[in-house]
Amino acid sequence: MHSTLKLTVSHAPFWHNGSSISTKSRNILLASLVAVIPGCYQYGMAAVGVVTLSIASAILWELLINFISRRPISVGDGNAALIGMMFAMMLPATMPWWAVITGTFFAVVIGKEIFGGIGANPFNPAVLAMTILMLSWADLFDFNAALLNYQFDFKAVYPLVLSKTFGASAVDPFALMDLLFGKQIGGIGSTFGIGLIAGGVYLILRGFVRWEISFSFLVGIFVSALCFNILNPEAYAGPGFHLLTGYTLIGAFFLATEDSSSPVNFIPMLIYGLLGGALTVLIRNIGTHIDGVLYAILIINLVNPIVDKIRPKALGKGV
């Protein structure tokens, strides 16, 4: 009987460096705990409940889609848990259970699985879910009202609300070192600045996050805020304030750097980050929304395929 040998040839690259999605997910989860644990300590068991429900429901949504679509079970790669963690880090500790479950549905099903699963999503799933919730139920994200019943030993007013409403003079009581060490209200895992920076630096050193995006995002915020502050010091807060408030640091190190929705080439990464930082300050200072980080990230996710086409000319290619 005649038999043929089937030769399967795959496309380049052929070298695998041994990394895996599950390893990356575990390391990002580990890095995020440096900011989440102080948030849970500050807000108590309510914050612990939001975080655990967010992670669990994100995993269950992905498992359900795996069964419905008859795809291989993918929850073991840790990406669903990571999406749940990123989503929970941006939520207030008072978020109701139904909003958490609805948000993880938007993140996992609408933001990821509907596009084909991990690696195919054009937007950061957690950011997409957050913006949908914020546009649908804006009252849930009124940090001043939501966290009114908590007893803090610092000024319990959302800093960006003061800056937006009363100008730069109203944020003078907020010392930069206090902001850096989390003495401000906000999302569960988005206010402890030193923890976010430490986690981000860890991910950069391990190679899980590209420093070009994080660095250029922060530079974009710094330069834009400085220009506004020079133009009108009484109306617009300085760059230090914008760098350490709202979702700036979580955006720079954990959200804008998401693989599927960010560039892979050097120059595009710098353009991508700078544009995101500049848009953040523009939305904060002259837009209608309090914090512009999430909307800025969605916009740069949208232009990512365009800017990523900017690359060096191939060797040997004519002029």
Given for the second form:
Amino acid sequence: MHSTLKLTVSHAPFWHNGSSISTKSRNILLASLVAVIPGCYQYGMAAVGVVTLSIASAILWELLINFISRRPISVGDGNAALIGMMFAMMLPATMPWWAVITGTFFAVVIGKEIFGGIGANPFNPAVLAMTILMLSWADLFDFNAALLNYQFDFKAVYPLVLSKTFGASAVDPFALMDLLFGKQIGGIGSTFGIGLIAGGVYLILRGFVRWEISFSFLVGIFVSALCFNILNPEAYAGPGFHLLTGYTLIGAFFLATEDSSSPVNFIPMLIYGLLGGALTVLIRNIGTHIDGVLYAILIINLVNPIVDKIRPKALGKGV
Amino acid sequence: MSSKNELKFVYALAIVCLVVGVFCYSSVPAKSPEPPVRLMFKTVGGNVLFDHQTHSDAYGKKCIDCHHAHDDSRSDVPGSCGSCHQSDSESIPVFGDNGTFDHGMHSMDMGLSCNDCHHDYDEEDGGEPQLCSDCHEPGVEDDFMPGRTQAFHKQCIACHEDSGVVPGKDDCASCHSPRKRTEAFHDQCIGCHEDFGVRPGRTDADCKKCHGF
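Please give the corresponding structure for the form predicted together with the partner chain, as opposed to the form predicted on its own shown earlier.
To see the whole picture, the full complex is given below, headed by that same chain.
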């Protein structure tokens, strides 16, 4: 008697970038360094502490789950380290150690392992962990309060707070060029725009990230921010501002593009990205939250299985 | 890389990161710098972000302009406003019917002569001594002429200390207890902004400019 091994395979088309998961993880980690290193330069030892602790604890959580559930050790694929890095990039440099460790627990254990490990998570694990933590300890994520003790040569107020409470004219002191070069406060690896773009473009060129998602996410933000801005230029900041502040760029290149929670077909990818961008601006401009990127990504993660149903018909099948 | 090497690489990464992380966390000082760079006041009416450094550097303010109870002759750093101005404090006037200053007791019972205080007054001339504030105007002072508050502090406290009686220099509350915390902040922040003709000021539209965080 032979045992029948049943393999369930999802529908075509498949996407293969011709390399292993660990190569992919390493490349994304490498690309993220372009944004993280300037962040560490800006915030010093504190930021290095957050990033390294986050990576280490994410790996250790996954290892622990591997042991407890007696499954093969999976940390070798580098995905846990990657989750740790993504999570740390969004944090303020003053995050206390216990919050970092709790966060990576939510990301790796609740966000990924519970669903069956890599490839099975419906949500981006780092984003899920961030939103859980932000709802639990909102004060820790108030960048204005968190970064009080740092001296900068630019206006040390989180730009999105200014645009939200004081209207569009309050963000006049921020030149787009300065925002692009990270002259704004924010997450350790989320403010150095030019680095995020460079890292993202590298990943797109190497085929690790689908350009369709990043591009349509940014287009979604641009178009919806432009609409708001045209309707009421005094209340709503322009599209350039929205593209370069908050978690927009890290969201477009590193978060929304996470494999298992994003679509693989062309049209669905465009819808997914556009929807994410539009939701982001809606939440920022008329919602209660300061930044909408993370919630928008969770929502598009949620609709991902539905939009991904829009796919080419299989040949030869009637109707 | 073979999967065995991959695993080794990740283990090494975890250990290095853990060591660096613990080192960084333990080496970053927990204390905030003195004087503070920025301060966030948490209030029920919306938080206030106060740029302490810009106010003292860029706007050219002296510490004593705000830390009005601070003794510049001492080397210690100013304390918090809240140590005196508490949310339940109630300011008591020095003068007037409910005031702490007892003119009759001071001028009769202590054997003090009128000119010990009314230093400009000559009893021989007859008439009444003038009010101090006729000459020592509130807020107007220079090296030669003390302002109203300074004149009183100097005279009242100097005599008490010379006579070895209380209230002395550090005993503010026995002459006048400080006003409420919120009032103290509003009066000082907005008062100075009005003096300089800058905003945020006292109008309703400006509340959010401070309380918008």
